[in-house]
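What follows is one chain in structure tokens, specifically the form predicted on its own.
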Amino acid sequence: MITIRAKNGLDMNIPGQPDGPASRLMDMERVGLSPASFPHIRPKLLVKVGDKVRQGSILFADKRNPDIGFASPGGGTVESIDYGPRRAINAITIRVDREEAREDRGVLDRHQLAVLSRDALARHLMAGGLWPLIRSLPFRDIADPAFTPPAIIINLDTLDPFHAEPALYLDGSAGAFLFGLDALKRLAPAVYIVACRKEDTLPPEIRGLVTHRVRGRFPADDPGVFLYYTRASAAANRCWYIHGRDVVLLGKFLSSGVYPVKRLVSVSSPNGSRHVLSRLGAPLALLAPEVRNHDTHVTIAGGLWRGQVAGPNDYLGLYDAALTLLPAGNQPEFLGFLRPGRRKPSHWRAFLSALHNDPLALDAGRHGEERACVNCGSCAAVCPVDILPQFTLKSVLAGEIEEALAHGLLDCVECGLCAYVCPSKIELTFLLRQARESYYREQQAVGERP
């Protein structure tokens, strides 16, 4: 096993980490799927309101590659299709039948998997709706099945706060993980299994398979950070990656032929934190009723740093395993500028909170307005891949994309730390992500593979 020590990053001492066994969420009448939760895709709708669908039926495909399907998280009737501006599909809602019908894609055993060709395996995963679980670096788009990557990175941990530890989602699923691992080995010449926590918490069947241990603060778990410390050539920039919990889904799908929908979700809110055994497509308001109080709370689906702001009518996405609710933090603080900030979490040591190590609660308020960059270097000090975010952003704003690339724009792992520590309140992460997406679209438009 190779040990890597990642520098920079940030660990926050905040309360609300879920603990204990998972409770089971009640049955639900509706589930949903949002194309917007998949970056870069151009969805082509394949169903209409009133259609009967099975669990695992394909609801829409990616116009860029119509063979890549996105499966229904429930069996029942398409109740509604919500559109946003310019007819963008916001969500497809399924009213779940009491007895759900399920698509049967056929069972594979280990011998059949061993003799199946790589292309046949990829087509099987695309038809079953599991292919979107595999994504590619550096743009984190869904993997191109026609391309053979140099390696696939499996991250077992998530250092983003409020996520379940690997021992929880692997409990009783080690066999499915190993089956999914066998499938991934058919897709790439090398598969790396990366862990951040102590291996003795993993099931014995998996403990000895870990190839790399990454030590460090958030986001040391990110595949982009792993690649930054291990790549030996430019070709490695195009590795694929998948999370350990999704490898379990691959194994369950291949061994049962049925689209798996169970998901362990960590719910963290000011009213309590817990693990919940839920399902893909679950209404967020059912997972945490506080989601409805969107005037007083901000809901983040997918993780505190990497997640997206969600609303009371949204559903649990394919990549989401955590739901975090923060106080909105938009209430004015009387004479706040005179307070010493004994309970105020901050990267800077300007408050009294820097003198103790007690957990400090976060809110979603920005606590200030955007100002000009003062070149303080705070963003560079926490950047896990050693780019200089302030200079990269200035290159982007000046339209000098080549200079931004030279500064390491494509190495950015979009962890969000630079925006958090910026004293000028500049949305660095959002702006850098926009620049990366714009560059990616330009490359696709001219038919080049970035």
Contents of the next structure:
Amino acid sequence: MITIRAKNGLDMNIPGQPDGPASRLMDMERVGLSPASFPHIRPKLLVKVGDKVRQGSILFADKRNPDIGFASPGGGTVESIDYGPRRAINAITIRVDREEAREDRGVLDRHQLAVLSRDALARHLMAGGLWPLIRSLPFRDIADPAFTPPAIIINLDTLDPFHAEPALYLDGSAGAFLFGLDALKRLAPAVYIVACRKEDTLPPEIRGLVTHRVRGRFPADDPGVFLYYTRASAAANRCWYIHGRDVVLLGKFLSSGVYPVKRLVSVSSPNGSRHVLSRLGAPLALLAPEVRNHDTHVTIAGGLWRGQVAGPNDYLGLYDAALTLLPAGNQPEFLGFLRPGRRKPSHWRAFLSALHNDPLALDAGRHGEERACVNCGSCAAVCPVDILPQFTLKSVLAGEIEEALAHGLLDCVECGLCAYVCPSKIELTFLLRQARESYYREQQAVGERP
Amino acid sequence: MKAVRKIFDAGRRHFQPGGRLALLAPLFAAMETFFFIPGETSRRQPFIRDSLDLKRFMSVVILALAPPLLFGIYNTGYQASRTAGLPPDFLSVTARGLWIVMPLIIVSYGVGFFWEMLFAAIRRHPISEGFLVTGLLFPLTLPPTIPLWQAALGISFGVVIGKEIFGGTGRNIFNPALTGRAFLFFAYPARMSGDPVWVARLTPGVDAVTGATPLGLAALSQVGQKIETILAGSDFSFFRMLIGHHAGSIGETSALCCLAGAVILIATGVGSFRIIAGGILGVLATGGLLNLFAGPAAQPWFGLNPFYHLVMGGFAFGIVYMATDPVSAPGLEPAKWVYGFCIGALTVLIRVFNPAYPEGVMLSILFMNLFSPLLDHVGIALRLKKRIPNV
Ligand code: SF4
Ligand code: SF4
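Next up, can you give the form predicted together with the partner chain of this protein, since the form predicted on its own came first?
Starting with the chain above, the whole complex follows.
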């Protein structure tokens, strides 16, 4: 096992980490799937309102590669299809039948898997709706099956706060994980299994397989950070990655032929935190009733740092394993900058809170106004992949995309730390991501030309 | 708190577009956000933000400026009282100090704010907190005898030429307070140097009160003399210079107070210890190196104990408060060491090789301000060389 020490990053002592056993929440009247929760895709709807679908039926495909299907997280009737601005599909809602019908894609055993061609295996996963679990660096796009990546990175942990430890989601699923791992090994010449914390709690069969240990603060769990520390040449930049919990899904699907929907979700809110054994596509309002108070609370699906803001009508997405609720932080604070700040969480040492280590509650307030960059350098001090965000951003704003790329724009893992620490409240993460996206679209446009 | 809220809510409409005072909108916003950190939810990833904002950042600098400011007020009053033969008890001395210093601070803030406002209104950008620091730094570097109109001119030059013509806070390459001071130095040298300017006159008619400064005395040294002896002869022991209980610029005399400020800046992370430590190293290394060339026939400056450089003149004030200004300093950590070191080294070199112009720290900092983008540029180029590209 190779140990990597990741520099920089940030760990915060936040109250309300869920622990203890998970409660079960599987029965629900409706489930849903949102194409908008998948990066970069151009969805093509394959169902309409009123259609009968099974759990695992393909609801829509990606126009860029129509073989890549996105599966229904439940069996029943398509109840509604919500469109957002510019006819983007917000959500497809399915009313679940009492007896859910399931799509049967055929059982594979170890031997069959071993003789299946790489191509056939990829097709099987695409048709089954599992392929989107595999993504590619650096754009975090869904993997292109026609391309053989240098390696696939499996991250067992999530250091984004409130996520369940691997021991919890692997509990009783070690076999499925190993089966999924076998499949991944067919797709790339190398598969790395990366652990960040507490390998000793992993099931023994898996503990021995861990190839890398990354020690460090958030976001040391990120495949992009792993790659930053391990790549020896630019050839390794286009690795694929998949989370450990999704490897379990791959294994379950291959060995049963059924689209698996069980998902362990960590729900944390100011009113308490808990693990919930639920399912993909679960309505967020069912997982945490507080989601409905969206004036006073901000709901983040997918983790405190990396997640997206969600509303009461949203559903648990394919990549989400955490639901975090924060107070909106929208109360003006009288003479806020003069307060001693004993309970103010801060990366800086300019509040009294620097003198103790107690957990400090966060909110979603911006805590100040946007100002010009004062070149304080704190964004660079936290960046896990050694980008100088302030200089990279300046190149981006000046339209010098080549220079921004040389600075490491594509290595950015979108962790959000730079924007968090910035005293000038500059939207560094957002602006850098926008720049990456527009560069990505440019690349796509070039690629599509005959 | 509610009452304050009401005042703002009642006044807001006048400052909104179309209101009578629409041009003063930045002033209104500055006042309002001074009292209330706006309650805004962050709308972009990440949805959490640090509790520290630029107001807090700059308040920490103001806090760190408190020791030299308070001591400066007392000391200015004390020096003036002593020469005027007035009783030196603490309260009356402080009152006289306030009487001399406060007008300067008020003029500095008042005139500076006028320019800030003007540019903010024209450019429609918010008033930056950076000025809270500039407006206080500037008067502290002045001799107490400076006429108010010159102070007004200096701060105007500092804000307009030192900052606004570059595009405002964050874009300026020079420290605005230092720019203003340098302007006064070159425009009105008689008011900014020499012996007679360091003690304020309280009694009209008493002319040419001289209060020699350690640097001024040292500049008079002849070959064969030892500066330490000359200083000691005028009762300038190392210890007294460290405390700073002597004539000089209002806030600059006490290295000890600056050290207290440095501790605040470094402990909070607001000031870069690399710059400060680099500066001290630069002084000691250069001073020590020159010691090697000191002989009976050499300039006395060569043989000066390098630690004296740290406590003489405005070095301590400059390196702690001016050099650490993040905007005009380099952003990369290794570059900050080099930057600080060069400031220290240049300060000593200017003092030694140009004794006619003993206060080297101001020019060293301005000079290195000019080079800090270059230092960053080189630092970035070295970093990028090591980086495996991802394109
Ligand atoms: S640039 Fe910002 S968002 Fe990107 S990796 Fe660095 S700290 Fe994270
Ligand atoms: S943290 Fe913000 S203010 Fe500081 S250097 Fe980075 S972008 Fe500039």
